[in-house]
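Given as structure tokens, the chain that follows is alone and in the form predicted alone.
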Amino acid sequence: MKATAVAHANIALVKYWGKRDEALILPEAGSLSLALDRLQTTTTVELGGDRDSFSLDGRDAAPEEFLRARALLNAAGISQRARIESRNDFPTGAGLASSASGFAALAKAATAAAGLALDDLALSRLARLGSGSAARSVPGGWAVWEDEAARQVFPESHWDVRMVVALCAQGRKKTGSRDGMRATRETSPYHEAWIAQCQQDLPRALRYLGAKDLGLLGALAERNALRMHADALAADPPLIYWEPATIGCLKALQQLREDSIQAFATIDAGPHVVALCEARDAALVGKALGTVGGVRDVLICAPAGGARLL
């Protein structure tokens, strides 16, 4: 009645920013992501105690986090009391998809502890109920999410790229992705155009990924991210996730490209900049981002696989 699982956060190159169904957590447009090896959550679930408990990074989880975890267990048909201990190897709630790896690991560990044998599609459907992006962390690698479950379109071994994460702030962001997404959808005059753009971007991104064309895929991913933030900035009130270091990193990547180093930015709902580049250029890209004022740390990440039991 006890199991431990690991899952990795994923960073989307074609973003998920808008639900067509709030209750079922279904996206308005499809997204494409890559799971990253150094953004990892480890979760242990023990069933059969006398009460529920949820520890996250050594502290009691917030009431909302606890309710989302209990709802996921209920959706899996797990009625026993559960003791959940989860720890992230990277900043929690800061815009690096910690909820994605967290709920993917929870789904994997909880169902294993309950003796349920679910395949990746079923686990992806379940993890989605905790966090939409968690659907993509279950299969890992290069994953696409369009409906109830995500699927891996290429394994992590498909392409020897790196994603260089520049941490541009400390602590949790003020507006979570769930609330920010809803506010953008309801108030931004740009949102309809944003969704239409994603519907065009996804098939193109898959072609560029299949061809391993970094220049085309990276440029598309950077445009997609900037347009997502333009959509959020146009919400009422505006959602400003960036910090000065975010702008500095974007300019540093522009300079690298002028110097013939292919490195392209993507930014989730937070201040941190993630640069897609070839493995051979990762150290150089990391050094350039690390010198930007306000950058607190740099993580060089390789592609990772899906959720797994320890």
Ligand code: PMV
The other form holds:
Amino acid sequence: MKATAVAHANIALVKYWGKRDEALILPEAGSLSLALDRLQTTTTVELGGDRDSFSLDGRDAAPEEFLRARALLNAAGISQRARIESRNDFPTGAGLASSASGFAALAKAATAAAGLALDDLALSRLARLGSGSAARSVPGGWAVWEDEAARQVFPESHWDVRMVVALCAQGRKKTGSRDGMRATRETSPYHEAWIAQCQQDLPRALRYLGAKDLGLLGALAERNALRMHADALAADPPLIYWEPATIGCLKALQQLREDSIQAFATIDAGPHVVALCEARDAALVGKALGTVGGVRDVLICAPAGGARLL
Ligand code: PMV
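Taking the form predicted alone as the starting point, write out the structure of the form predicted together with the ligand.
Now the complete complex, all chains and molecules, led by this one.
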């Protein structure tokens, strides 16, 4: 009646920003991500107590997170009360995809505690109900999510790249991705163009990934992220996820490319910049981002696999 699971956050190179079905959490366009080793959540679920509880990094989870966790358990047919204890080894709720690793680890641990043996597709479908991007953290590695479940398209061993995460602010962001993407979809005049862009980007990105072409994949990912933010900035009221350090990092990466170091940015619904580069360049890229004003810390991450039981 008790199980512990680990899952890694993932960072998308072709982003998910818009739902075609709000209730079922189905995306308007497909997305592609890589799971990252140092962005990890560990979750223990114990079933059979007299009430539900959910602690996140040692504190009671917010009511909304609590409800989402209960909805996920109900969808798995788990009616017993659950004691959930979850820890992130990176900043929670700051745009570092902690909901992705969190709900993937929860789906894995809760179903194991209940004695249910679900395959990765069924687990991914379940994790999606907590947060769309969590669907991609179940298979891990390089994952594509287009419909009810995400699937791994290449294992983490496919390509030894690095993602260098530059932490550009502290604390939680004001508008979570669920509300942010809904507001964008409803009010941004650019939203249709953004979705059409993603539909073009995904098959191209998969070709570049198959060929391990960092220049082409990186440039596509950077454009894709900037266009997602252009869409969000065009919402009414506008969604400004960036901090001054975010721009500083974008400029630092441009400068690195002028100096012939291949490093490309992506940015989720938050201020942090994540740079995709070759493993051999990661230390240099980390150093360049670490000296940008306002950057608080730099984490060099390698590809990781899917959700697993401990
Ligand atoms: O799954 P959510 O609701 O946390 O949304 C994730 C949205 C982005 O991180 C901005 C993009 C993505 O594909 O992960």
